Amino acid sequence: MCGIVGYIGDKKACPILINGLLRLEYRGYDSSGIATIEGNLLSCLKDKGRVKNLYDLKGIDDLVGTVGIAHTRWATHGKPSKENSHPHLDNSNHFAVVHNGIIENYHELREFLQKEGVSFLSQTDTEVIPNLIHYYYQKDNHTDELKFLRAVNRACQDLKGSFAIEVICQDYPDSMIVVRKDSPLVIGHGNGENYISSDIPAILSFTKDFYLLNDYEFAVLTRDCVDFYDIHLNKIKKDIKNIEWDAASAEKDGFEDFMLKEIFEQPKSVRETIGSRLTKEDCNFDDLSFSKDYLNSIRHIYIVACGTAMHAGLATKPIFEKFCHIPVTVDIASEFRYRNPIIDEHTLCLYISQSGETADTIAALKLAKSKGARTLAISNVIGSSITREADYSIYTHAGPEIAVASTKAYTSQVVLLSILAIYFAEVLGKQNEELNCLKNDILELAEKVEKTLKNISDIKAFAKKVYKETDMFFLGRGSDYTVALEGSLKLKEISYIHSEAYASGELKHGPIALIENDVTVISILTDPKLVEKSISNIQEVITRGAKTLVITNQALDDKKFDSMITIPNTNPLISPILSVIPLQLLAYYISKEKGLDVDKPRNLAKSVTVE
């Protein structure tokens, strides 16, 4: 879950590398470092702490090399420290490496290398890589231009686990080698220069032309070209993909934090995700080519994801079941892949990942494919790993999401999955007036999101009242329960306040024992069929002294509750797109009241690319 960046060109690498790291800090921020080629020698500067600390390192202003690699770390093996930060060098200082991923067999490799006389300076799994490369480099008696590549290739064949690696060598001062397996890596192509990054947004201001690597594809970069090789070192061709994201979308654009900017971008992301998929006359997924016979053959749909993306699956499960009449199971990817799920050719599996690089979700997808199921990926990143593994792919149009806590990606996922369910129903011939009404309601969503975002003063006021609390509870029924789960997660992620979400009907089955005087309970009420029962549950916590905040689109007596936020009315099936927004804002303003770093919460990273 670390971030890596690289540059080879005719400009000073150091400022470009640090700029890239600052944009990648949402992937990890325990420590950081850079390595450049200065003449024919490697220079490596690193330290624990945030990327901005690099500006204060002695010697950083003296770096003039035009080839370099850099890393911002989310610690796995070894605590955050200068010694454990990347880049790592081999004992002879011939090779410098940055790495994102986990080397599962590093203990065995470390023991092997120690027997060969190698000494280690860190506790990381990464340090075996440059030393293993050097081991094979020494064993190679040839002196041709591919010697560097052969050493990297042989070392990578010994590695078990996941990795995206950048390597520079003092003997090859005008080149760099990168390779990936199960960890994200993109190459940005420029004019007389090339860039490498874990994520597209980090280098989007430099280029919109990208090469996307598959597993065990090696790229040898010089200033003017990129040569690609497979694991057998046969040369292969790769096409450039143009990424249409606006570079400005990866900037704060006047907002104090990326999270706030991304919350307020939701009208646009909802509107663009609806895009060409849905009009009043048509629901278009021609790129999927799912026939009526195929959908009739499906006995079960799995929606598999992690965290917020999993909540998007929960929010849309009722739409698939109501209109398609196909049973749907929403599962956590890390559980799905280890419980031997019942899957066959009559199963359709949907996989949701904002980044398209979530390790558990990709592994769960591979499992389903091995059992004969068709797989469909829902991602925000064109060409991401999950979209290349899946049989089919569809995309949200949220644009780059930089804040660790997901907001606009979630609402875009719920929108896209809702439209997908409508498409399935129409292909199955189940079109009716209720389905047409849902389509019209979706088409009105962007405008209603805008209205919801205008109502923030009461949310700010409530945040000021409760930000010092240590426990909160979220309640909801039906689709409101899925929003409670997401609201609770947002609060935990960025404010570090313990919170729990419960289905309102479960309150008397245990959780009510936790309700006492002045505990805050947040309830979501948007389904008119369930309002009376939900109000009864709220009354039960009020009786026990709880402070209450109600998010609703119903005409309720606000005097019954401590605070009430009213949102626009819409179809209960898609109300999660609106009702989650006040909860996103509440988590944001509570975190700001506490003086926390909203965009980079402790211990978290944006893309979980390791198990």
Contents of the next structure:
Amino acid sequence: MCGIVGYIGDKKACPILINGLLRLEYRGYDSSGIATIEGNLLSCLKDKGRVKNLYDLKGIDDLVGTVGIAHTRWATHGKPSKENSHPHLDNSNHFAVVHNGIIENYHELREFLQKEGVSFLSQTDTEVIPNLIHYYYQKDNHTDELKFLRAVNRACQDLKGSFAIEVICQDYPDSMIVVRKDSPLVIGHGNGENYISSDIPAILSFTKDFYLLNDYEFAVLTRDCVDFYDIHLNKIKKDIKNIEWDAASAEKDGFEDFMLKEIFEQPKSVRETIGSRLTKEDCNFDDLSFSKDYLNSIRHIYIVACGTAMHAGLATKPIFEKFCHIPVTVDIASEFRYRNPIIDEHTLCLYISQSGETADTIAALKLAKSKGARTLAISNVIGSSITREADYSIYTHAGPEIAVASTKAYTSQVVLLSILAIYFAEVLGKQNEELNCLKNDILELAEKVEKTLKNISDIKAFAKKVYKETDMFFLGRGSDYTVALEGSLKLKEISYIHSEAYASGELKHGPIALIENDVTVISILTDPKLVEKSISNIQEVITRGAKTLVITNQALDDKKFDSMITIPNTNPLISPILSVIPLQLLAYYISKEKGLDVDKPRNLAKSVTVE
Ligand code: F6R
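Switch from the form predicted on its own to the form predicted in complex with fructose -6-phosphate (F6R) and give that structure.
Entire complex below, previous chain first.
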């Protein structure tokens, strides 16, 4: 969490930095700040509150430097306040640092520095970093051009935890140093200028050429070049990665919010994720080089992820099990990593992460790797940390997802994993008619997503009816249950309404006690084999006075329910891709009715780079 940007070039840094921060606000938005260097003067302005407040800060127009670093914060250590905002300076005001991550040993570093006479102005873990850099800088008697780098490098060796750090020093007004460990940071390369950002979309309008840093790699940026060093300060070479995303895809493009735009981008993201992986003739993941012998040796597949990405795993588990006949466990990354799962070389572990930066998912991947399993990352961000850790990586092609609530990434993940399951089944020689039907159904999906998006007036009307509620329930069986979980998560995160998702059959085992007059119950019914049973469950809540919304692809009598949304029919195995859409829209319109900030819900950040 937290977003960082940096600029070094011949333009005034401040407007570029604020622009970058505004695009990174989804990563955290409780305070922000900027430090620039002009001549040998290091200036810093920061405050509590949203990034746009920076425009009104006294003195902001006087930050005329062409080298600068900036930060938008999601508080971990120390409440949101001016003192705790970044950048943080050392006591001598020589160094300014912005940091994303958590320094786990900051207590002991703080005590050590206090004994050395350093006083601390904030409660943050970050403030030890500039002071530690200054400590090593002072101890270095040389005055060569690498002195700044040596001090940063030495300080980083003392840090435990995760960090993406930008540092500027008033003695080196024409350079900036960055380093990362387990936190995201990219370097954008321009003509006579270089950029830093926590993610690619924030600086896509400036450049499409990026350098990606691995853990403990240091970059020294000047206007014209970027030099890279390993932890031992040996120079290393890095290639530029050209990123194909176009800058417009990171803009709102006439939509009121990114979330709504991203919901409506789903026909495109589904189509592009299917791409050349699945055609009428072929299902192709040959880049994975998984042989029949290897897949035959697999006894267990784990799908591990967090939040919405984990729900994409739940939605696709039945496809792997049905067609590959391999047991699949879907696990929450933060649980998986601490419960000593049974893993060996006969285990295949799939890790889903839109951002590719989620700390728990990355840690869960490292664990499986250390136990001899093959690991495959499914991410939306090329070159993201998880893809660099995994043995294999495949990508969803959802384009940049900016809204905190994940929508198009989820549907793309379900699409990609479904095709992957088909591919595994084919390599295993388990082709059959049902598998062929599923392939055709996937190829028809994008059009059906388009159709689903045409039907929004009933959802808007239902949102108007229920937005003042404090509790809601989501019900479903089979794949519909996995969508109920996702619908409930979407509602909670952007509308702040408490909700619970239950497998319809579980209702009578407890939750039905909560159903009383006027409670809202949303049911998903897309599997013809389960419809009868699910209708009986809905009837039970209607009898107890519930208000009901039904999302279905079946020809049901709509008079039975308060509202019914009909979606296109498809194979029940992939119906989550369609049935989730009305639930995304419902959460969106409820949030709008409540006047909330849809794209930046309270307490949440888009990529969760801390545990
Ligand atoms: C919910 C949401 C989160 C993410 C979760 C994992 O809308 O966005 O639950 O799905 O934080 O993020 P990634 O996929 O980036 O690992």
